[in-house]
Every structure is written in structure tokens, then in C-alpha cells.
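We begin with a single chain expressed as C-alpha cells, specifically the form predicted alone.
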Amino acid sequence: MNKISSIEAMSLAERVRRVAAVAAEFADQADQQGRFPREGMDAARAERLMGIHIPIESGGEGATMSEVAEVCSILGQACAATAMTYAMHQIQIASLTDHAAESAWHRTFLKRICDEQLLIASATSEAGIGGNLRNSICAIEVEGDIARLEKDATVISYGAHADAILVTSRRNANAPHSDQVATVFTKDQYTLERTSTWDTLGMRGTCSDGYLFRGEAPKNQILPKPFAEIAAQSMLAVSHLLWGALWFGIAADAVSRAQAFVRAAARKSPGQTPPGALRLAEASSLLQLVKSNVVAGLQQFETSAGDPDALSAMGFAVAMNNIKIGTSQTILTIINHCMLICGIYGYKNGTPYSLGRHLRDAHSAQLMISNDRILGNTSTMLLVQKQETSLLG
């Protein structure tokens, strides 16, 4: 048995909590450093993790999204940078797998991001739209069988660290905003330059600098489906689902701290309560919220896979942008109450209870689409879409 068919024969459980033990070692490193989480990366893609997904008849596993999230929720515990460079890279790969199969090149490209574990980013802000990934303003060029496009990204995610980039663009110079494309560069048909560097407040091992993007490519490598179709039935949806997973990876971190620390004061004074023992079992109440959001919501995802029908329907927008909005809302509320419970120990660096990285890494989420963006489109989709009441779905 050769090396790469031993690690696939261990247990994916197995394979992440490996990949979670190095990238807690150096979490606090990176995000002090704001530097990108390589040991973490470095071993996901030593343990196969980056194609998991991928169909198995393209090279990878054939993965769940259940299981692609459970991967995010474990990193997310260990080190937030490292789980949501995973998280994005698997978004991209979702769509890829959902929209591109039908493409040689993209299949093709498919089993070599499994053979070689490559890590693929994405650039759909753009200077002049900010976060809208719905609108483009650069538009791709394609003369005969080369493609060229030049964009002004205001972020792209490890983009500096990224085998491949797919990247969003008006259809052609002619075509409205709304109508885009996406495309595939490798990282030798494309030159970054470096405009803007990613000093934040936290999530700031994930390097999102931005950058003045060139590329060319072979006309081919832009995927056959619209990006609408993409960003409906695709990439949104995942994007809610493997955030909300690794943002409960990053509470359920913070909890444990906190059970931790209760426990220890209980040791201390046998007979008597800690003074934070109620406000640990709230949070756990509200951790249990988040968790059974996120299920559900990966639950409805599965059950409509590969019905367009269903992926594109308002009432699944609505339910994936809920999912969204309630997980990135109450991990603050349930840091804040562990804060509370680990006193000045949460609040200071270097300890066993330490919290101000989770608490930072956390304040990113309701910015990631953001939640007045969404809550936006979702007020516009309830003015027609009827509030769905049934606990059955």
C-alpha cells in the first residue's frame, strides 16, 4: 500500500483531528504575526484533505458537505484562519464540482487539485462594488482561444499562497454587470500586485490583501454555467453552511474553555456552585442553537442536491441567509458569556482560558457577506415568499 492510499484508508475523523492538533500549535502564532497558517495547510494537504469532496471517479472521496462542514467545525476549534482558508477553498471546489463537470478541462482540473492537493482561492470583490460578488464591473476578454482579464480585487483570500484563482467577471465588455462569468487561473497564467495588506482586527491569518489582478488563459478555463447560476444553487448556500460550521467550531472552542475553567473552581470549593456555572450552562444552551442551524441547514442542502429547481428557490435563500445570520449573531453573545465566566484569565493572553483570538476571529462573521446585505435581500424575498411554519420543511 503506497503512502497516499495508507492515509486515505484512516478515518477522516482521524485525519482532521491531525490536521487540528498542528494548526492549534501554531494558531496564536499566526494570528500575532498576521501571517498566513501554513503548518495548518500544510498538513491538511498532507492528510488529502483539499479534494475530499471531489467525486470519487474525478480522484477525490465523494465527501458530503455534512462532512466537508464537520472538517471546518474541528479547525475551527484549533486555529479560525486555517478553517476558513478550508472553508473557502472547499467552496470553490463545490462549485466546481456542481457547474464544471461537464467540461473537460475543468474534470481534468478536478483530479489534479486531488493528485496534487492544490489550494484555490477566489476574487469576486472588486473595486467600486465592494462585497456584491452579484455585480462586476471588469469584464474578460476572449480573442480566438485565449481569455484575458484584468481586475481590481479589493480582496482576494491567501491569494498570495493560491495554486489556482477563480475568479468573477462581467461576460464581456458589452454585457451588464449582473451578467458574469466565472474562470479558473492557474497561478502560472496569472500576475498579482499587491494593493492594499490585511491589518484586522482578527481573522488575520487568512492574508487577505488586495490585488491588481492579469491573467490569461485559454478561453476554455471559463466555467460553462453563468456565475448566477453558480451563486444561487452553489457557492452562496456553501459559503452560509461551512462559515456557520467553523464559527461554531470557534464557540464550541470557547465553551470548552469556559467548562474548563468552571470545573477548576469547582475543584477548588467542593460543595458549592462557581459563580459561573449558570451562565456556562446558557451558553451551552446557545451553542446547541447554533449546532442544530447548521445541521438543519446542511440537511436541506443535501436533500435538494442536484434539484436546480429547489437550489434556486426563495424559500431555500431565505432559510440558507437565516442560517447565516442567526450563527453569526449569537457565537458573540455565547464568547462574550465565556469571557464573563473566565473573568481577566479569558481576557489575557497566554492562558489556559485565553479568549481574545476567539472573540476577534468571531467579530468577522457578521462582515462576511454582510448581514445587512443579506438581511437586505432577504426582506425583498419575503415581501413575495411565504414564511415557511412547518417543522417538517
Given for the second form:
Amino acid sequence: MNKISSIEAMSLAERVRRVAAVAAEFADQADQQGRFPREGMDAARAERLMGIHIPIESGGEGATMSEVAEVCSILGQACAATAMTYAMHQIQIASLTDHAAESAWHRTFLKRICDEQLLIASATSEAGIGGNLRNSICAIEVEGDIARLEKDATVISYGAHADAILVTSRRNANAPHSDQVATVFTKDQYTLERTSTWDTLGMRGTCSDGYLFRGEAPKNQILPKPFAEIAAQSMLAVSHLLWGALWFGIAADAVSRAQAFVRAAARKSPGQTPPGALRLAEASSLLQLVKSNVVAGLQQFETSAGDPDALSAMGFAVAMNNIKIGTSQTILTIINHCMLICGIYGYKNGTPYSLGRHLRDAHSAQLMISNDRILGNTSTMLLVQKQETSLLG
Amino acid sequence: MNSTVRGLIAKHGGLPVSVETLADDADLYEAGLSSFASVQLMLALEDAFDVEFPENLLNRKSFASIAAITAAVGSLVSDAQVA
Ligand SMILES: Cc1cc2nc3c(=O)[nH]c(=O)nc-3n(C[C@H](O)[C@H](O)[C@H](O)COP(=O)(O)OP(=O)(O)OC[C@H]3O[C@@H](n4cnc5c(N)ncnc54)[C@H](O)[C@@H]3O)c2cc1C
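What would you give as the form predicted in complex with the partner chain, now that the form predicted alone is on the page?
Following is the full complex, with the preceding chain placed first.
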């Protein structure tokens, strides 16, 4: 290998493509067996992708949110479960880098994530609360230097495979439901008692079982900022952007398959436009809408990064919510178009044009924080928020 | 103005505690103000003082305490009088 090609092989895109190739190979297996996409995640660790968003001084690469989104999109084209695992992990990383850098424990932990390529899970959903991120029933209990927490967590993606979990709770037993904190617990500091099994339509490899979480850790592992600020300025936006990126990836792979189908048909009968070609043009236009939506959101996020006022403005929250709604709905239409194009070859498993897994995985998008819940929040904000009517503003 | 603001918080804030127990600089989010209630409160303030919150005041900070709300509304009322 000459020098230039070895430098290319180290570029982020090249590293991600190697991971994607592994993830794609095992995607159907992880889906059919509902098992953790171990091969893809091992490859991500081997390529040292776990800490890329962490600042260089903490051992990471200081990759931008757009670069992380590109990773999610490439993985999404290969295996949605690997992509979702990676995206959920990066959402937790973003909360830590943006909101806990002033805390010595968390700085050291960020360094550990890079050194040991740790995988971080999230426990926000709770029995009795559903997907309302900004509410908790459970309360963290601080006694001396020790913090204890028990949470009936209904969904923790890859909970059994994680090295640490970021858990939300009320600040203390007297705090109202909306006064929350987030705490990092490392694997040696908690037990998980499984309460439900993740046997689902799609996203099966995320192994998002329900658990009774019981943790005990030094109190300095509680993030110093109120969770309300972390959610508003980082977690909600980053979730919608990274999910949007990997959902785009699922739809983009479906369109690639449909395009290959139409092209093969065109080759068989030159001079005739295959029947699926028109639908493909329509799917391509919708895919571009999804892409523009996510890219514009990433730009808005990067422009506002580091400016708490801009990140907590209502207009920003409405824009991020709209990205989630728009992408999660549109990918279903796109993949459905692709299914019509490929016909029975798309419907069947095990063909080069199979789309069953894509369609099933994509169906999780509107439930992953219910679109109705998000529309409800947006509609409340629109009662007072002023619409931005300028095209470029 | 402070007492009107307090009255509106009592009515629309949905707080589990009585407004009288809160100091002017007490954190309303810690007291249980939800984002839904903060919007209802905003609408009530706009109606009571005949003002409209501009985009740059539509954030968590403007509603973080009774003092912050009074200052935000105060700035809008004096703007309206100048205009
Ligand atoms: C693939 C996948 C991975 C996930 N991973 C994790 C994870 O790692 N950690 C984690 O904590 N959670 C995770 N979740 C859970 C997710 O964040 C949501 O909590 C969950 O999808 C919501 O579940 P729900 O629909 O039962 O609850 P709810 O949000 O309570 O919604 C139930 C139904 O009630 C309706 N509804 C409820 N409230 C409202 C409202 N205010 N306005 C309008 N309609 C309303 C909705 O139509 C909805 O269908 C994951 C979910 C998926 C799909």
C-alpha cells in the first residue's frame, strides 16, 4: 500500500464503510434472531468510532454532529440495528460533552469512553410515564456521597450489552416530576432485572428489553446541569438529527434496491421504460426531501452550537420536532413506493431486492417518542411562537 | 405588576406548591413549572398586559423565576409605551 492510499484508508468515511460492510453481512441474521448486532458494533470499536464526537483534549477526534450523522446514515444503509445502537450511544455522548465537561468525573469518563471504546445506553422511558422524556416518577436518593436509584425502565436499547447507562430521574424524593437530573452509572454499579422481552416488528437487533434498574454510585456521577436544559439544548435535537440521518439511510438503501430493480428491467428490454421507473422518480424526489430536511437541521444545530439561548429558543425546538415528524413519516412512503416497484421480489426475504426488513425497521420511527406526542408539544409552542417566513433565515 | 404575575402563575402555572411560598428569584422549573404550563402562562400574560412576546424572549430563561417574568413583561410594557 502506498502512502496516499493508507492515509485514505484512515479517513472517517473509509473506516465507517468497513464497519458498514460487516454490519450489512449480519443484518438479516440480527433481525431474524432478534439478537444484538455484535459483529457491526465490534467493527465500530475496532475502527475506534465510539468516541469520535468527544473533543480531542479528552481523547476523541472532535468530529462534528454532521460527521456523526453521516456515520449513522452509512450504517443505516447497512443495518438499522447497528445504526440505531451507534446513534443512541452518540446521543448520550453529546449530552456528556456539551453539559458535563466542567465536572472532573465526567471528563475522566469521556476519556475512558475513547480509551476503552465503551458503549453507553439510555434509560429515559419509565413505566407510568411512557415516552415523555421530560417527566420522571423515580427519584435519585443521595445519602452522604452516595446516590441510589431504582427505575422501572420500560425500554433500554442494548441494555444488556452496554458498559454504562445514562438514567433520568427526579432530583430528589420531594421534587416535582419535571425537575429531573441525569446520572451516569457504569456496569459495575448497577443490576438489571429483565421485565419484558423485545420481540418486535422491527429494529429487532436493538434488543430494547425492559428492565428494573437498580444502581448505586458516587453522587458526583450526577450530571451537574438540570436535565431540562440538557434535553432542550442537546438530547432532543441530537436524537432527532441522528435518528433522521439513520432513517434516511434505511430509505436510501431501499431506493438503491428499487433503482437496481428498474435498471435490470431496463437492460432486459432496451427501448422501453420499465413500469416502475415513474415510481422510482417519485421515490427519489421524496428521498431528497428527507435528506434536505436532515441536512438543514444539522446546519441549524451547528450554527447554534455553544449558544444556550439559540438552542433553547422555541423556534429551534419546533424546527427539530418538524425534522422528526417529516422524516419518520416520509421514509414509510418512500419504502412503500420501492416495494411497489420491486413487487414480489421486494416482499420476499432473501432476494437482492428484499425490503421487508427496511419497512419493518422504518415503522419504529413514528413510535420512537410518539409522533402524536411530538405534534402535541409543537402545537403548544405554536400558540406563542412566531413563524420564520424568510426562506434563508 | 409583581402581584398580577404571581396571580397568573397561581392560575396557569400548575405548580404543586403555593405561589406565596416562592421567592421572586426561586427557580420555577424546580418548583414544577412544565413547558406546557409555561406556554399557558405566556398566553395569559400576553392577554393581561396586552403585549406579545417576541421570539428572543420565548425561551426557558425568561420564565425561570417570578423576577425574570416580571422583567420580561416590564421590558415589553415600557416598549409599548414608548412606541
Ligand atoms: C427502536 C426503539 C428503541 C428505543 N430505545 C429506547 C432506549 O434506549 N431508552 C429509552 O428510554 N427508551 C427507548 N425507546 C422508547 C421510546 O423512547 C419511547 O419511550 C417509546 O417508544 C414510547 O412508548 P409508548 O408508545 O408506549 O408510550 P407513550 O409515549 O406514552 O405513547 C403511547 C400512545 O399514547 C399516545 N400519547 C401519549 N401521550 C400523548 C400526548 N401527550 N399527546 C398525544 N398522544 C399521546 C400516543 O399516540 C402513543 O401511541 C425506544 C423505542 C424504540 C421504538
